[in-house]
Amino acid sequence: MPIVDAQPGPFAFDPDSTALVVIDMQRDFLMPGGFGESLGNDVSQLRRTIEPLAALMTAWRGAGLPIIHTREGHLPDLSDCPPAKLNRGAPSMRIGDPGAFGRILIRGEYGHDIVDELQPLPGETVVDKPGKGAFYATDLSEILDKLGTKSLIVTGVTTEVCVHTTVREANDRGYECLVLADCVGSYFPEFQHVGLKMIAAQGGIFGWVASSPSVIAAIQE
């Protein structure tokens, strides 16, 4: 069984019951000129994850292991976007408004899709989610059950929001989660640092934290 050097201690996983989850690596969040940058965020803090994540995905695919991609976004009529979420942000730059890459966070728009460097391959699962967590109002639990999944390798953006929410949801459902520090990102470096510490605190209250090269090495041994 592969073992990865991690915090707070070694993480052992069975590749046959482990899935790689790639959270919300979408143009609206990561591309210069997109929704994320329009709010004053430094998208380079997220884009630094693209290269290591692409390398991890290549190795993961090479080992014949499952990848699940998620995209946060809403139906064109916004019927799945509650007012508490819809009314956040600056007027004229809210969900559903016109953006540089189409209507902001609307399914089917260019900006809603995953960046070119990390596009899913045919046959890979894509879960469209209306919330921050990947389990809320989706069929992710059923997908993982069919795969016989017990462990998740978690990547994506942003560390303190959608990654954290998904890891917490997964932990409550009994999954062992390994979060890869170089493959998750936040617009705010201080949130990145504290968010990762929170996951591994108290003996791994939500999971483990490691780096992608250690996982690549483990599955290629």
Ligand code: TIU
The other form holds:
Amino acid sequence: MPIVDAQPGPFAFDPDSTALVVIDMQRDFLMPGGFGESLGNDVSQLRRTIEPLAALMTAWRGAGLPIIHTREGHLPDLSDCPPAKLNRGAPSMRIGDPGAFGRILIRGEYGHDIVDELQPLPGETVVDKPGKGAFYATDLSEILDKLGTKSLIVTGVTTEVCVHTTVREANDRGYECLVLADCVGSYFPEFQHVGLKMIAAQGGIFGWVASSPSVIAAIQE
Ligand code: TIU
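Shown: the form predicted alone; wanted: the form predicted in complex with the named molecule:
Time for the whole complex; same chain goes first.
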């Protein structure tokens, strides 16, 4: 069984029951000029994940293993967006408002889709989620059940929001989660640092933390 050097200790996984989850690598969050940057965020903090993630995805596909992509967003009529989420943040920069890449976080808009470098291949699973967690109001549990998944390699953005929420949801559902520090990103360096520490603290309270080269090496052994 492949073993990865991780915090708080070695992470062993059976590739046949492990899925790579790529969370919300969407243009709205990552592209210069997009929604994330327009809120004053430094998108380079997220964009540094693209290259290592592309390399990991290539290796993962090469090993014939499943990738699950997620996208955060809402229906055009916003019927799946609770007012508590919709009404938050600066007016004119809210979900559904016009942005540089179409209506912000609305399904079908250019900005809602995944960045060119990490586009899903035909046949790969894309989970559209209305919340921060990938399990809430989606069929992710059923998808993972069908694959026989027991462990998740978790990547994507942002570390302290959708990655954390998903890892916590997954942990409560019995999955072992390995989060890859170089493949997750936060607009805020201190949140990146503390977010990763929180996962591996207390003997791995939510999971393990490692980096992508060790996973690539493990699946190519
Ligand atoms: N995908 C995700 O994390 N959604 C967010 O809204 N993240 C923020 O950090 N805002």
